[in-house]
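Shown next as structure tokens: one chain only, the form predicted alone.
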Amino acid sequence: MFCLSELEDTVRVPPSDLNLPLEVAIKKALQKLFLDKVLSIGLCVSIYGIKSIEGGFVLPGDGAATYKVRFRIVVFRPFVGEVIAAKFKESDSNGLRLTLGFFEDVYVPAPLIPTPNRCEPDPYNRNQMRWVWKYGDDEFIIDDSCQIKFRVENISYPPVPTERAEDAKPFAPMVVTGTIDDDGLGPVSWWEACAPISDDED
């Protein structure tokens, strides 16, 4: 789910910081520039460590610092087929939106959550619908109640558009859609009463 990348980059440190450690000051002006971006190798999370320092040019008439600076980053960027527990977030007609905290852009689309299915108004929220799996004579409600185990299904990095409605959800430049529909995914609560079968038992 996580994983440690080597960069390199320009890195302009302003005037205000010069009175700081370098390596600080560079950190500082790194994690400006990456904390929560999402690049091509993923979302940066992390600065880990810098690596090596060069330069220190000042631009006639800038008064920065610029540095030619290489350095590891942590990444979030899940695999394809990886599980993950995350908790819910809010849910409509067109599946789950889930949450890991730090990335809330985990989507859980109608056809992969579990069948016999039915989505109904949510009667303590009513501005929310609500997903509910039919299982043999009892109903499971997916909710905020417990972690949901996903099962990573694809990742993509929608374009920046041009033109975005007044009334358009913000713009995920990283989408995760993932599937609960098979066993041991969903909320945990679903499984937690399957006692595993000894070895003895024949």
Contents of the next structure:
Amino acid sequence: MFCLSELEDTVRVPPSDLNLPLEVAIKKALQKLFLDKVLSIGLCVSIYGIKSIEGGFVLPGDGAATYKVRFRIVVFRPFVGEVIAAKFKESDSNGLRLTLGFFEDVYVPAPLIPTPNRCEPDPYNRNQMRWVWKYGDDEFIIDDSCQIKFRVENISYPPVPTERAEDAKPFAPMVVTGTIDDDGLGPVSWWEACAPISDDED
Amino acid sequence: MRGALPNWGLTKGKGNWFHALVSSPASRHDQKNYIPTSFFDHHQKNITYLFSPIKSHKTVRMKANAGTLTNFEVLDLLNSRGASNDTTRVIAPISTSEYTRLHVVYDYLMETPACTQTLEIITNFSDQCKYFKLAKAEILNIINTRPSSTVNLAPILEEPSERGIDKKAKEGILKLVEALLPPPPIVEARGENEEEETEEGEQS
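Form predicted alone done; form predicted in complex with its partner chain now:
What follows is the whole complex; the chain from before opens it.
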């Protein structure tokens, strides 16, 4: 799920930070640049460590020092085929949306939900649709009663839209598409004899 | 209807095998040359320059994948940054957004089997796994999800029948998981979870 990536970048340390120890100041600047941002390699979670720092030149007309830094970051980037446990977030007629807490754009489109299934308006929540899997004589509901395991099918990085409708969903720079159409996938309670894990949100 | 499983390039693995590092706990993350328990990457062929979307200058990507981390290693890293301390304590070098982000990731990882693992456990486990000729991606999956039954193991193994992994081998893998990997936490009331990492999984 997580990888280390080694990057080299030019970092500008603002003059207000120049009284801090060098590594601390550079780390602060790196965090501001990379933390929580989606690069083409994935979602940056944390700065792992700095490998080397060069430079420290002050460019003319600028009070800040510029360093060339080589460092490693921890990125969230699942590989295709990875099985991940997530929580149910919402569902609609196109499919499900799952969340990992720190990453909320996991989508399971309708074709990747086990068939035969049906989608019905959720009796508990008027705005949502609920997906139900019919297997033999039993019907299994997909809801937030327990963790949902899915397998990563694809990761895409949609380009930044130039214009959107007013009420469109917030732009997701990284989208993970998953499937729950296989043995052992889907809500954990479908496959285990023990009681479903309660979703305890504080 | 089952979709075709993607080909992970399993059969011809090249490069570094998993090498174990025995060292002191979290301080190893501060060493500049620490290489994590590195599973061979799947993305190394895509070494191109990347344009950071935030700034206009070029960020040179030296290595897109300098090592895949198991959930346990990331949890270990977060612990060494102090994320396990209670929420009221703020650590000076960490900025607010990193703190929040670390906590969210930490909370997620504490609900996975990673919170009961140690480095010795996972290195031991993957050494033992080579008898079953599993791909590195599959071993990573097993360590992260700790399957407890055949049906949980099924989505992890790709084309088991073609590779000669029969029912007996699957049971062997599950026995290994039972014996070496401690059971995952029971997520009922999060505040009551034990944070100690156990050495050996005691199976009742």
